[in-house]
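The chain below stands alone and is given in structure tokens; this is the form predicted alone.
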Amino acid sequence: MTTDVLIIGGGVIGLATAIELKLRSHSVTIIVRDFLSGASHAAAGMLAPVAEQIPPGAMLELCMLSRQLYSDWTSKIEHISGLSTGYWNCGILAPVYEKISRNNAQWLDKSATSQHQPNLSSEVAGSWWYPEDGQVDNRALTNALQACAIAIGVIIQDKVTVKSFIYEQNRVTGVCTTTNDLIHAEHYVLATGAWSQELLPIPVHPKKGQMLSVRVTDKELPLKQVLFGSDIYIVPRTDGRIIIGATSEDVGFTPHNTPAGMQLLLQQAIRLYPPLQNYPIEEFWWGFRPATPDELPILGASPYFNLTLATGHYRNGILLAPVTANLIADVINNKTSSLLEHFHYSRFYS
């Protein structure tokens, strides 16, 4: 089998990149081991470059650029796929138990915070308000991206794992898969997230996150924006779910939820927003964030001139999907951005 571009990995990064390349008239194939196993399905979908207090520099510039793209990008995906992405520019409220200085935010005192979001803990001293941040329903987004890709003619091979690259000097000439197929392409994109080290010796490792959701029993959603505490986030969905996350654990690919992880999340969430203790628990899950030593993604060139890297997005894969897709498509079309210099894989090697 031959294709213009072969993308290895079918999370939001791989799917978004495939769609962008297909819309630029490339033939594109995605190989994905399991659509449900990656970080995309496990995320909370926050679009929070300002609330997360990303320091000034290339990463903040990248995140802000992607947030700016989000409304038009999700509209395009929804139009093509016919599915909702759950994009919601709801703002993010960051309640604190004691006031600490933050940049680029409006301070709300205890009274104003209570008016903005009733029923927060009596311990809350005030909050920071980030009206431009928001959220997307990451599972809805992933489904819409998959449907969009299929609708425009991207070929998707699910339940297939790439075992290895085939190299000839500084060029990739093909991949071997678990179905014993040899697939050849003009260009290859590695977008396998936390599993990237299985194919290339780049410093991406899994950082496990446990999460859970509760179901609102009221007719009206009691939370009107994301709550972003110092050690917890609470993300309301318009369908009545409330997402609570997330632990951050260096345990490799150790699966499953743990009593300790669930207890930690529930204690912190109920402390911040006590009404949560009365809602029925709907689901527990976990996922593996693709972390790098400096917590920045690895984007652009690789040691092989026809292999491009799009991995290591850590906590910001959902946020960075549209800008990553544009930048990687530009690289494959021989356009370069000075922004990519800050995310080059060579920064980890002397």
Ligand code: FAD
Given for the second form:
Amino acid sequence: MTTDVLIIGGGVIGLATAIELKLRSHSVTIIVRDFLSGASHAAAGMLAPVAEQIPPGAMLELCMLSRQLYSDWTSKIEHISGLSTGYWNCGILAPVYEKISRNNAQWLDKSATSQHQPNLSSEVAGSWWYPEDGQVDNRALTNALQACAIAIGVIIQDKVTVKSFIYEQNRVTGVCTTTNDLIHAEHYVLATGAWSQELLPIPVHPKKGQMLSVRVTDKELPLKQVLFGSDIYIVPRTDGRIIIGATSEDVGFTPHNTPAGMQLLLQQAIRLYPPLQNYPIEEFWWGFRPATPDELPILGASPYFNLTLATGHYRNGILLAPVTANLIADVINNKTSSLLEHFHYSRFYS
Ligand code: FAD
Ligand code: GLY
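Moving from the form predicted alone to the form predicted in complex with the ligand:
To see the whole picture, the full complex is given below, headed by that same chain.
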């Protein structure tokens, strides 16, 4: 089989890039081992460059660009797929137990905080308000991206694993898959998240995050914005789910939720927002963030001239999907961006 561009990985990064390339008239194939095991399915979906306190620099610039693209980008995906993405420009409130100053944020004192969000812990001293941050329902987004990709003619090979690249000098000539097919393309994109080292020696490693959700039974949603505490976040969805996350663990690809992980999340979440203790628990899950040593993604060129890297998005891959798709599609169309220099794989090799 032959295609213009072969994308390995079907998380938000692979799907968003495939759609952008297809809309720019390339023939595109995605190979994906398992949609549901990716970080994109596990995430909280916060669009939170400011709440996550990303320091000023190229990464913050990349994140802000992507946040700016989100509204139009999700409208386009929703229009083509006919499915909602759950994009919600709801703002993020960061309550604190003790005031420590932060840049570029609006401080709400204790009484303004409780007016803004009733029923927070009485220990809360005040909060920082980030009105421009928001959220998307990452599972709904992934479904909509899949439907959109299929609708515009991207070919998806699901439940197939790429075992290895075939190289000829500094060029990739094909991939071997678990179905024993050889697939050839003009260009290849590596978007395999935390599993990237299986195919290429680049420093991306898994950082496990455990999560859980409860379901609100009240008629009106008790939370109308994301709560971003220290070591805990609480993300209300419009459908009544409340997502609570997340641990951050260096345990390789060790699966499962643990009692210690769940205890930590429940303790911190109930401390911050006590009404949570009474809602029915709906689900527990975990996922693997694709982390790099400097916590920045690896984007653009690789040691092979027709292999482009789109991996290592760590804590912000949902946020960074639209800007990554644009930049990677630009690279494949021979357009360069100075922003990409900061995310080049060679920064890890002297
Ligand atoms: P993934 O979604 O992991 O997709 C990788 C894909 O590659 C998978 O489909 C996998 O099956 C496939 N694959 C791997 N190897 C192969 C192979 N050899 N052959 C074929 N297919 C292969 N980000 C935010 O912006 N906001 C958040 O609030 C947020 N919360 C998070 C909470 C948790 C608990 C976690 C774990 C992550 C969170 N993230 C968040 C980070 C975000 O989820 C990731 O950065 C993003 O999903 C990475 O997307 P991806 O497409 O690169 O990887
Ligand atoms: N961005 C939230 C997380 O990675 O847990």
